[in-house]
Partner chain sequence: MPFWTWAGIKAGRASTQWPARGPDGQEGVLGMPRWQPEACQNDCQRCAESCPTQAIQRRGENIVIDYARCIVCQSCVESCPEGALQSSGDWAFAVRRREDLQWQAAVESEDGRMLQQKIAQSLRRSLHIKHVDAGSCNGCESEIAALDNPFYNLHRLGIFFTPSPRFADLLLVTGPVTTTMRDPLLATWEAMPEPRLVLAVGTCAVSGAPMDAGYAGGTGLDGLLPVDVWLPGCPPNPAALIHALLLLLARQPQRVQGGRYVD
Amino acid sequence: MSPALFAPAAEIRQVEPAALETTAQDCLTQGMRFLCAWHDWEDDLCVLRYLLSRPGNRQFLLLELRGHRQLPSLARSVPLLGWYEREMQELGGVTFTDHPEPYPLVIHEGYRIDSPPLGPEAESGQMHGAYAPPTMPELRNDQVQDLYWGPVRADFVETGEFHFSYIGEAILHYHPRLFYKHRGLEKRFVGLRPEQAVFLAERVSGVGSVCHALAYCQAVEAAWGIEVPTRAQLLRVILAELERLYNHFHYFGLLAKTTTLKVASAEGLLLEERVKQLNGRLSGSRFLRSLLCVGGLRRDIAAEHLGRELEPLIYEADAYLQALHSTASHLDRLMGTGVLPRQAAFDQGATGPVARASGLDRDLRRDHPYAAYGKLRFNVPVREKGDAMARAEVRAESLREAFALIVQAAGRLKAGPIRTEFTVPVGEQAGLGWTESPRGSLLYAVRIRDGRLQRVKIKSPSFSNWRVFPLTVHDTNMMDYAINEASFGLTIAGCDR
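Output the coordinates of this single chain in the form predicted on its own.
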């Protein structure tokens, strides 16, 4: 594959396995940050790619290794890659030597699969086996108790198994076992026409339909060299920020519930419902689905007067957030809960509000502008303490900024086309697309051959933040666990894919 296929979004640098660890360390020394890693099988050739961001540079760096099925693990020097490497081993037929976490991730203990579904044979494979407990560190103490919670949990929370080792109320070790909801979505993309697969991208995460569809569409548009009209770019911003609004209101509703503020919880969920009703009136879909397409939008949206319609909701939201911020019993439970230090956030790959609450000033809308974000003004809230309080403050400011972005974008709308017509090219193309979702950085990498998808990689923000979350649970207490989890705003479906 020609290095130009991922241009101009990324500069490709070819690396040999013997130089991989040295190259990775050099990148870290230069202030770069690894974002994700994925594999691809170009016919029978195995290709490994590591994506990095560079400070002050809008172009990503892509380290590429071609023709090697066994590589040294980078998880010791770049811990966030641990999950990506384990996922590639189980699903892609790639081996990483000297991995510091040599236990299952997606294919749980007690199970095996005939052939890797994303391996060179491109078969789905059959799973065999029976349930076995997760691999856990041995804790020797007569008073240590073990609690297995899940995979089915009460209320409407998602499916996941959580193991606590604790004494009294003190949690010594916490291990989440996810991927009960793994749907093999990256495999499902293969063979589809890129224009049709937007439908699938919208359903990777139910509460992230716009951000997933947008990142996917932008990856295809980059591969095919499609320029999206200005009106469509502004409307894409409006849709993405409306999605951010209802996600953040949902976040505060659940966070208030964990601190036993029943009225505040109901009010947050009511404000979420108000935004969804607005979405329905504006677009015909409460979750803003079936609007985005490769090249722009499927149909136009009359959003010119959206700023005026949002005014009552803006005032209600501000009053709600101020009331939460002046409720002592709520704040007391957030302060000092689930602290994530800045270095741990960087090393383990935290993203979005979680990363910004720990002092990492990163936002793809600003650092790598897409859609119309480069033409709009907005602030990126950052805090330093890294606790539940800081995460809530970042979300609150982000919610206010979302309102401001919608009003700005709506005020700039002018009549014009909403979609660029294009001819599907022959041959092979590849592209990157990204969005700053409500939960953090979301990236799609696509490879297309003769109008059919050959490989789609999804870098999900919750995949990153679920990796980080256990670090904030160890050495805490049972009473704070629900508050801490709610403060992260995680989704399991988005992680499991």
Second form
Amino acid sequence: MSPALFAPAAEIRQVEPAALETTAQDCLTQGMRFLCAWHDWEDDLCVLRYLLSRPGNRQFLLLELRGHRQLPSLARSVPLLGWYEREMQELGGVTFTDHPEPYPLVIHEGYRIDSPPLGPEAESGQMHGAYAPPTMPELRNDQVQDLYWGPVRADFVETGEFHFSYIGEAILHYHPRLFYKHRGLEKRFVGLRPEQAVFLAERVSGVGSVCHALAYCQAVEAAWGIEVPTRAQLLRVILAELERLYNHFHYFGLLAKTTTLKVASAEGLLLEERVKQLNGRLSGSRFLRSLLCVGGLRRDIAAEHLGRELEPLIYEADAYLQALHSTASHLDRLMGTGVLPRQAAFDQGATGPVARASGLDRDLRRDHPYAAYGKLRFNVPVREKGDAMARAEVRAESLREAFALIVQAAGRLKAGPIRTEFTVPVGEQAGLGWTESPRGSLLYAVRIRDGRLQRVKIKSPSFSNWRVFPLTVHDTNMMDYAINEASFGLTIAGCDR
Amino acid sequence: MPFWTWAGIKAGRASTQWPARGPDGQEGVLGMPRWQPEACQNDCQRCAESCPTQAIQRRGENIVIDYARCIVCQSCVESCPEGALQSSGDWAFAVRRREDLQWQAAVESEDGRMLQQKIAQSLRRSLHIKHVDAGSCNGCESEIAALDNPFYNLHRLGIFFTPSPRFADLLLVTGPVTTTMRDPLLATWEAMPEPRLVLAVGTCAVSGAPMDAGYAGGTGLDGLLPVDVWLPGCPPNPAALIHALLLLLARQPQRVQGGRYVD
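Alright, leaving the form predicted on its own aside, put up the form predicted in complex with its partner chain.
Following is the full complex, with the preceding chain placed first.
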């Protein structure tokens, strides 16, 4: 068990609990950003890890605390860590003292697990219990109404329970209760052979199949020191950007639906369908599943002429986005809606288009290049206003950039191997993998011993953005809620895992 | 707004006429792998070893295939040295009896249990669906949402989604039924008027695979609700969903019997 696990992707710094608070403060002063935190039981030793990115530095910083299962909470000075700490507390057998949000997160009121599934014991109990409403802040006023919306909602949306306290149109307080879809995926990975578990990463979040599988594969490749051939690197970029395309078209289809533009909504969803059909022809799967593997790709795909094939779609997408951008009724509903200030976005951990729309210029593809992104040119759109309009603009531009990236990558494809053969090493290894998914930063941390997964941490972008989203709902009005939610483009499956 | 009306008229019709005629939109999309036992070597177990969800198992001398657990990952196809398992476009895998997802050497001549005459007649043309996500990965929701896009345009078949279980004929369930979704799912079922039907969508909802080994994930709808049609697939594509809905209404025939796909 070497303390140098996770090098060289990150510089590792050992910290004692007493120095944790001051170290965190120092990091923030130097402009660093906390990305995620996770715990691991290495045999009987509890190890806590905080991952940070440093401005202008491709190498991450990893703060490590070894041998403590009770730690001071950092959530007061680094609010975004609040959810990570609560999750570790409920599932990992770690406790955080003086936590400012001592409420259940993953395991709802009314449910329990007898021994923590990601704790020191190998065998975990089953979750059991019965539905109970969550405890909400008490608002004393005879005009206040409470709306419990979910977990089963209208249409065909994902499961989540949303609680509104409101007077007339004005929302006083909003609280989402998620994790109905918690499937215990991090535990599900444990014991599997790393090269066989890609299928599971693909099923964490269906519409993020490629980015999840890619981050996972890269984490295992980092742990085992596998270099992926150039052709596979380029094809991985193409797959990831195709995923971005259909996700962003879906986003505009839904956004236009909330601003009551039926035709514009249909057009967006039709463009999404056309990308999915293209995915099917290209790969056999509309979600581009069953292609990525540790070491490269399972089979080659003929993407050389993808640029030409996409040409009509590029023109249509451009006309579509321009038409949306010149529809006054649409823009009116987006401007000034659901404002997320820059400081709140930073403190609470917003990521992806949501963060970039609030002035945070961060993109893992550019700041910590992976696959073939380091060799390709693309812009990272940023806006300052932080409203629904800014979020839609960032999405629109990154949709155009996705086309540009696919055309570039396809143009550079040369015949060559698509997979590196490797032998599974004995002993202990660990690796980090990351991707900039359509919704933001996605991280996998894996630890492997003798060819079996011991711990897999999944940090999905929606886990970050769901924490941020309620801040833009408090003190707004009911009419704007659906527009605001659509402008965030959240999924629940990835958050809940 | 007038611009979008004009744009819509100008764009014209985007909907396919499938299944009456026209494309189903699934060109190249892979379905469940097909098994040709003649080509199979008796002493080889590679397909069973490669299957991440134990859809293929070895029982004594025989290979047993349960498509209820298949997530369409194609690993068995890649692992088979004899080509006995082949990739196929067999995705219209909806069946009325879950047993029909298990590969059988001899197909029973029984035509499958038809829906009760009363239900079939009362629901023959139109159908209102209540959807419940019981812990899916959102892949199924993405494909269900696609039914609403102009290409599939589900309304043309007289099938609609309804927000309330009170107005629903069919409960469409995705996901393995996580521990916390069990109560809300059963409450939704209780709220539906009779006659009521259940469609299990996706491999998770059919068998729980690949989530069933978890501390919070369930094992699908088996034993929980009376399922009328089982549709495995990971996720089933929109055309497979339409086929399953039409099978439910007895407007399309079942394609799979004894785990075998009939073209």
